[in-house]
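One chain comes next, on its own, written out as structure tokens in the form predicted on its own.
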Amino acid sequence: MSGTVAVVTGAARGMGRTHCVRLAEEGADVIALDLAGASDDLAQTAELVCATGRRCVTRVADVRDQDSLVSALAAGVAELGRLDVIVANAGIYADLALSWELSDEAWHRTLDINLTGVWHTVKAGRPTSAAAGPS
């Protein structure tokens, strides 16, 4: 991984964090986005991430948001000069319910997080990808 940038959604703790900081640990550099609530959560990730030698940049955007995603992505893109990975991370499991006691609310917003948010992601990194190569 060294040399590489990696972006990382819902890198603000749990398994986001734990690739954040393995990435780190393999030679990435590592754009670590995660929703502004968690904005505490995405320093120490990125603190741990320094620890390692490699940089850092956070950015606050919510998966279910195109718009922020591409405008997190780039400002990332332009501190650190490219991306090479994403890491479509960030997900939910909602109320803790199964399935079918979902209310419609919960369900789409599980959707529009674990699937909607993954398709974002891609969407929002491809074009500024190293491995894009030309349009």
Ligand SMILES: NC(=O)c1ccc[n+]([C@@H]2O[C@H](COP(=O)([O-])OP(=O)(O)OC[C@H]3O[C@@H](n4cnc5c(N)ncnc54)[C@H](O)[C@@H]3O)[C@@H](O)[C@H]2O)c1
The other form holds:
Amino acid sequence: MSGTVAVVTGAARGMGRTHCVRLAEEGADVIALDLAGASDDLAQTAELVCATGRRCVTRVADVRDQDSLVSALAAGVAELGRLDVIVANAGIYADLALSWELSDEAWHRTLDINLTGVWHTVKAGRPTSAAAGPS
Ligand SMILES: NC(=O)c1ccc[n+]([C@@H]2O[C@H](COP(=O)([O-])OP(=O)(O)OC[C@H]3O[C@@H](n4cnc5c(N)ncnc54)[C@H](O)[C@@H]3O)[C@@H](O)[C@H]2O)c1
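Structure of the form predicted together with the named molecule, given the form predicted on its own:
Shown next: the complete complex, the earlier chain at its head.
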């Protein structure tokens, strides 16, 4: 991963934080994204990444909102210079209910974040990623 830049959504805690730290330990700089309400935890993720000697740019982005992802990624790439790896990690576990007992609201919120959010993340990151090749 040396010399690469990775973006991680849902980076403030849990698996997202773990992905950020592991990527940094392997040599990647990290663009760490999460919800506005997670900014304290996101700052802690950044501290852990920086403790490995790598750089970390944090930005607020809700994966349900394509525009917030595009601008957060643009800011991250402007600072770190490139994008090589997209980790579409942000997700929720819907209400711990049996699927047939879920409310319509919980069902749609889960699909919006866990499914559409992944599509939004790849769509926002792919045009700027090194893998996309020269434009
Ligand atoms: N932890 C596990 O063992 C495990 C196992 C299998 C699947 N999962 C799934 O993987 C996902 C992450 O798991 P976790 O344990 O790290 O969860 P977590 O709740 O600890 O972390 C999820 C992160 O995603 C962020 N997030 C939530 N909605 C968001 C949105 N709309 N936009 C941007 N960020 C958002 C949260 O703020 C949080 O930082 C979840 O969907 C979970 O159900 C987890």
